[in-house]
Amino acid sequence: MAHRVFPKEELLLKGHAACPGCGATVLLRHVLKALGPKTYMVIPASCSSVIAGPYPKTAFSVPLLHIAFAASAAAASGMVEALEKLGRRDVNVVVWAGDGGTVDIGLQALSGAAERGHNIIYICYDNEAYMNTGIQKSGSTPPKAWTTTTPTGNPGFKKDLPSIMAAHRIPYVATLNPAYPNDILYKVRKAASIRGLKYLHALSPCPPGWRYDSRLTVKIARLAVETGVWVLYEVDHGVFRLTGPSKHLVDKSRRKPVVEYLKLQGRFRHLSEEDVEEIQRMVDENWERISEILKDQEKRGV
């Protein structure tokens, strides 16, 4: 189908900053592809505000706009307005936003944005910790995770942002992964085709912070939903459909153990069998609700 093809113009260009098996790298990549040249970037402090190079050179070939951590969704939203006043409706006008810039520090301007309803597609590339400066814990940080501030495992839980921004009612909520990048193109396009604020949260990992060899990452991003641990789905206009591999996988005997994932990475080394086995149920609990979700949406006739 011609809305799977990639084209073949590449808008990341070589020579980037970023580190060998960069997950955010192989999402954006993508993403940038899906969307075209008529793309206009905002993003916060993070890893990518490294990745871009230093001024005056640039590894990006669109536009872009560097921010202050808490202000990607502000900025974002008066270029918009300011791209509408001059008629340049035909342009995307992306945020690209690490988990600290998201989950954490810009929620604020997230959620006002979302409350306006600017025409933004928002895209949190999740590693899981503020790995830019440090390794340290984010909200998005999963379970009994090592980090450099929790350095026993991560006591708490990660927050739900794609939940959180589904219930501001905003059109389009998506979950992104690198292993699949025509999940990626269908939702990103999709996305663009919408009005309104779009947030697609995206799982990104990382080879120094989640203590892994860079050869492995689309194997790890792929364990994460082939065992539940990252489920592939979109909420369009309120009705939540998974999408992907994650569509065969409300059956659990279908689900690989999430020891697969977790075996792989450093950050979960500490982990004892008990840790492990309520790793799993957390996971299976996750799937358990959303089975309940698919029924009551099948009852209703959605």
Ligand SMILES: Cc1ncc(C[n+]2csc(CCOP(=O)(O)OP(=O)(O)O)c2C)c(N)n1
Given for the second form:
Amino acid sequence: MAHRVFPKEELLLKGHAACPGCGATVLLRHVLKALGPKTYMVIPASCSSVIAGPYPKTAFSVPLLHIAFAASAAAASGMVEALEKLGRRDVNVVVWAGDGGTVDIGLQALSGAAERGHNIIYICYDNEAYMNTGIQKSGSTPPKAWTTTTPTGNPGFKKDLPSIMAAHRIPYVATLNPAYPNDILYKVRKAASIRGLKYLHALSPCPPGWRYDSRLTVKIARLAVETGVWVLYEVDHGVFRLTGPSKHLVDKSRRKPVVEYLKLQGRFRHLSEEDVEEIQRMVDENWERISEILKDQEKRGV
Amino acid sequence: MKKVLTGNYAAAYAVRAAEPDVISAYPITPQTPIIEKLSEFVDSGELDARFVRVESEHSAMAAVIGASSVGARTYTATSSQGLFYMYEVCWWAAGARLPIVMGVVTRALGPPWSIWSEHTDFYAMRDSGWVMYFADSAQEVYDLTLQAYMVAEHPDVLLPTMVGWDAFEVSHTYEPVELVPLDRVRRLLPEKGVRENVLRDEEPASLGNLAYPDDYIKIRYGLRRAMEAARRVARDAGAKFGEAAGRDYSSPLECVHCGDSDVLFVTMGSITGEGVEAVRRLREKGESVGLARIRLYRPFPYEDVGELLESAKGVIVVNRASRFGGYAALSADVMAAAAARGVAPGMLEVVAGVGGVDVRMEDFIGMYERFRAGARGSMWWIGGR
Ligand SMILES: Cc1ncc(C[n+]2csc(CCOP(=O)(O)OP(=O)(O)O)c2C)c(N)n1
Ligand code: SF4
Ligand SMILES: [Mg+2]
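After the form predicted on its own, can we look at the form predicted together with the named molecule?
Everything in the complex follows now, all chains and molecules, and the chain you saw is the first one.
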């Protein structure tokens, strides 16, 4: 992929209140650069409510509405309708929400906003647990992962929210990863150019929550892609396409074993060899599903 | 111009005249006809507003919060379960100082399911930071909905404002309603698009950032000051409205033989009519009795009520709200008004009309007789047939 030129302007200011090595702030910085200053943010209860910094200061140099946990997509719906009614069609309205605020408590509002088709970019930064309240399991926590409410490992699966959003037949769904800023820039700009509700789902490594040293954030994010645990793709008006390094990973032999990703994180420390094998199997099955989608699209000449 | 309207349609006509930019609401009996009528107005082009057809009340309030945060004039309406479902975000609207206007058609809460009137839902909002009116007729629904915008958007107030009215007895009952011509409404209501507390990309700011205790208390104190200012602003708005429309609302309450009676009924909402009839009959028999109906419930008119109680020996507060384990909100407010004034009338609180039970003239007379016989404290009036 061609190297893309990022604007120099920083819209996430220094002095924000995130932990060192926070994946969410890496994502935020690039997302805001991609969108520029004419961007209205809506943020529900989450780590990002804290990252914004305490009153009367703010770490965001774009307008920002904080809102109750379940309410972000609805607040953005009203906001974008108001801005359009008041003659402002030249701005972005962006929800920036955690995984809990998206796949769990905020899902009803998100589904409604998607069905209604408001012109919103909804971004979920997925640190795979409720981090703000101290690492509790969410519907986006991966199977077997330790959290404070799954002390022996998560018995459930991870909700596949991008697929659920694609099933709403919205115009654009894509995944992001902080180790691939070019891919972020491309997808966020593309999302901004399409009318309707666009859903972006970003992996967001979290040193205290995932139990790793803060200097490993980008390495872990990259390993998530290289092992195939995190797939970079977009669904553009219903057409599925792998992007970035994920394009070359349909062939299993090109993927690193998942253990390389798992072993760097304390939240997976308790896993047995069988557990790791099971996770490997789940990842491989997901890739088989992707391969089927691609073959099916090819057959249909898409 | 006069039109025969239900309370709910009167609300819709007032909203049409207020020309909001964004409306968002979710159906619930008995509120639904408001949003159906507003949908017609929007679809026919009579009202140039965006209607956000949300998937829940929580989202309805959130949507008007989002809209109001960028400067739009907004409206929503709900009842009962719907109000409780949006409860969290109602408090958000007040804390964020957004001048949203909401209609609340009061309805009992389940279980058991009931669609009939009771004010429990309304009272649950009393500490939320909303300015709260209660109307007793379709005309008042219309008039107070317009005044709600005058108060909410006043720069000294900037608080969400709600108007409550009773299910069916007002919401679905047709009455002649005098409408205010649009040009006059435009002159009465604040100018659109000049509000200061608005998010703008030209001047980025954050609304609702985490505040440490020393800042939080100051921000909340600002809300209290705004609520205190609303007393004066509501009075002024009521007087101005009176000049323009010929119906004066400068008092937060309506009085029938208030100042010169030994015993005073205090009521709210549509049961008042029967209370007034009871007062008339009782006075014919030589009883010294009057009635005060609260119209502006928050900020509560403590001074006005305290003044009335100075000359009264007793007060019968009729609450249309189930309350358990404590005095009902209205009684507590009335007695606080008396105490703050340094007077101590004997008090009988009557919980009546719960879940839509009719409260008739005979019931009011019965309450009065009980009071005369020495009943004090709290009682439920089961009434009915
Ligand atoms: C209605 C409600 N329930 C619970 C909370 C407490 N709460 C605040 S943030 C949070 C977790 C947020 O998790 P997520 O959305 O994943 O964001 P993260 O903190 O991980 O960035 C919770 C449970 C709340 N603020 N509101
Ligand atoms: S807990 Fe995790 S997501 Fe939250 S600020 Fe710290 S690193 Fe970021
Ligand atoms: Mg999270």
